[in-house]
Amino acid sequence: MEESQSVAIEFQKVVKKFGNFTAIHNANLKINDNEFFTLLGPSGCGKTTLLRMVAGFEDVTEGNILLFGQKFMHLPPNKRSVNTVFQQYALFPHMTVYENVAFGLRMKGWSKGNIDTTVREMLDLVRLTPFAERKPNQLSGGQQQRAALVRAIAPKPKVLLLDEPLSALDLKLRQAMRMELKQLQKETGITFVFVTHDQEEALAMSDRIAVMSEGVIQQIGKAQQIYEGPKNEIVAKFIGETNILDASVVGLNKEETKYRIAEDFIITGESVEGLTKNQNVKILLRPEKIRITPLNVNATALRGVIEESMYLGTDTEYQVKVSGGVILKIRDQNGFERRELISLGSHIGLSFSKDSIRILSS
């Protein structure tokens, strides 16, 4: 994060208890102004109990939490610069859409002609002009689901946090909802907060991600760094497919390093500062990057037979099994050059570069 950049939260040793169980665990976190931020993780891991700090529906046990360098907890929820957008929508039933949208302007004691105006704007935004006399029973999930978005950002928070807001839809309305998210947020200049479980909906939109395990903040960073580049076996399971191999380290210099994966198996991969010699290790190396070659084309290629395959589409996965009994999973794309796909028993060779190899730390 660049220094330049404002931070609109703070978490400063933040630690949430509900009696003698802690949700969270020490959390120092900066999210920037303007930003489209991920809480990533599975079920249970305190993305939603942070995000409910933030909105005041939960208390903070030690720490404190900032909004724009200030103080605000001691704040009611409908006093903060802050705004929610739940995964059940929450829209008012008896309501039309701009009733919904101009409800928490009057709220404020917004003017008629404010709110008539901001209203209007709000729904052209998202293309609900049409349905603006419409109450929610009579719209489609996505348009609820816009409905609830502009109803939130009417009345200009600092900050819009998103508790799984996409997680209700069906997987083509979610692919599309999440492109409009970001265009949203682009446009509104609004700092966007998002919770989410759904590693490829966090990859797609966010600018930062922080991946949570069971209430500890384990990794930091944008989409791309995080994949490629997982700080442990924590973040490198939950972010993709993987495969994580227990090695040793048998040689080193200073172009690359030797691991023996099993007796009979050993990689090469690039040289890497701080590793000693029969040192234990775990190799991260994703199914993709891993690509299948025929036995007569490179007799150095590492030896596998297919034990089973899954067609998905796009790509096949592969579970291989290599020297040592090691399975290897691999996803081989199923691109212009259309083949069919190979048998179960099958003998091939597999080749990947030595940039591939990432070693995860305990």
Given for the second form:
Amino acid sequence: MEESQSVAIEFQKVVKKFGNFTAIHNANLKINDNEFFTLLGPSGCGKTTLLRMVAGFEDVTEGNILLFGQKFMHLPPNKRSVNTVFQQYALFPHMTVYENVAFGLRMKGWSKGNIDTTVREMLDLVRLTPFAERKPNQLSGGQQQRAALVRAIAPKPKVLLLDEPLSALDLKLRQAMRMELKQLQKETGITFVFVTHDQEEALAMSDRIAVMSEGVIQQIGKAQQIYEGPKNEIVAKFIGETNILDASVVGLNKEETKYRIAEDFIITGESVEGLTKNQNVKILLRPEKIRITPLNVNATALRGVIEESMYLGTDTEYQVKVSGGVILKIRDQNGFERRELISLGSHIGLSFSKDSIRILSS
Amino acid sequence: MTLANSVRSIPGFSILAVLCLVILYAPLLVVMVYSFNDSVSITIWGGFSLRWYEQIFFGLEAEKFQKAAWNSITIAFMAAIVSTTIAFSAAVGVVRTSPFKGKNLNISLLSLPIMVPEIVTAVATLIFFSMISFKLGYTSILVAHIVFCIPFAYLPISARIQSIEKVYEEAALDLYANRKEIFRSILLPLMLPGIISGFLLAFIISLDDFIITSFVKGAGVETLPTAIFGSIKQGIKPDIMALSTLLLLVSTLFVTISYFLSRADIKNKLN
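Now that we've seen the form predicted on its own, could you pull up the form predicted in complex with the partner chain?
So here's everything in the complex, that chain up top.
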């Protein structure tokens, strides 16, 4: 982490227990100021618990959380300058959109004039000005979402916490809201901590992502780092489609490493430090990194038989049986060259570059 | 075909439905129509007249009925206010707290009195009053009404409070509101329809109670139901029908208000 960036939130050895169940195991995490940071993981992985501890709805069993270097765990939620966008929006049903957005400012004791200026500014920002006098139940899902968003932004929190705010919207709206959220983060300069189980959402919006599973932060990094270089099997499986192969190291030198997956199924990757001969490893090979080639091009190329195919529009997914009975998933893009689907049972050749092979730590 | 439609297609369905409605409402209709009867007889129609209404307001028994009506309304009003307040506190205490030992028992105990035969409650209340030498009269009626109205007020209030999701409270807390403000600006407005329903229900239950009232009223103090019963003992007179019609009108009004309140509520929730 660069020294020049100030840290908005720092989790220090945070442990959270509910009775005998440990929801968070020793979480260490620094979220930078003005960052769009995503906590990504399947439901029940503890990501929402982390968020709720920052908001103040859950206490910390062990460890500490700092807000811009300051201790704040002793403060009740209404004394913390962080705001939350709730999954179900939680707009107050008996108040108008205007009153909802004004609520936090009123509670903070702002003057009437100040409140009015800010609320109008906020409603303008998300194009809700014509709906100011409506009750939440008279708004569409997307409008409710935007109202909940500016209600949380209006008091100018130091950090905005977003708890799966897009999960209730339909696909088209969700995609449009991604752009809007990203823009809003840039415009306001507020640190966003976004919780989601949707990997696509995480990859599309985040400056950095923390992948969580079973209460453990598995990996922290930029979208590309996480996708291209997942640290372990959990991360690899959670983000994107994968082929994970059990292999043993059969040859290694300065340029390359050879792995045996089955009797006559040996592949070559870049050299990796710390490997020893005969070591058992897990290899990650993303389906879109494998290319289907005609059989006769390269005699030494890997061969396989198409077992299944699934046409997905932008690409087609094939399941290919290669030697040793291993099944590989392959994503073939239906792109520039128009291509017929390859029929089941066809024999094909396969190729991939050395650098698309990744070793996963167990 | 939906289930409702298939039921509707059974032969004789509409006849049966109309018959049920007639059985339900015919006695009430008879009372209402004959309250405008000019004849002294309660069974022979003698033309339209408002004389029985005049009678209950200005006739021989007018003073007695007015006094009884005044007692009924003031007791119902005070009993409803006090029992709603108690029921509200109980509901907040039971529903809005984390589970404690005996929470379910508490909920059952609060609603159980509705199922106790009223005559038993009446006898028990009377025995209790005489044990503590409480003088029977206006105050004893009021106290008894307050007590038996509590479970009726409790039901709609606790149902409403239960339906308020905790996330609103969290959202308010997140937006810098303190406990007092959360209660004032968020919880109370959301609970209000339930509180009004509870109040109206308690008011109606108190207004038309007869059994308990007749046990604990003591001599000389009457509410409308006991006054009507007292009059009827000397034979049914048309003015009683006029009085009953007015009472029916008040009840209908309250039930209607309560209905529209809960409907607005459901509409809010559906959206």
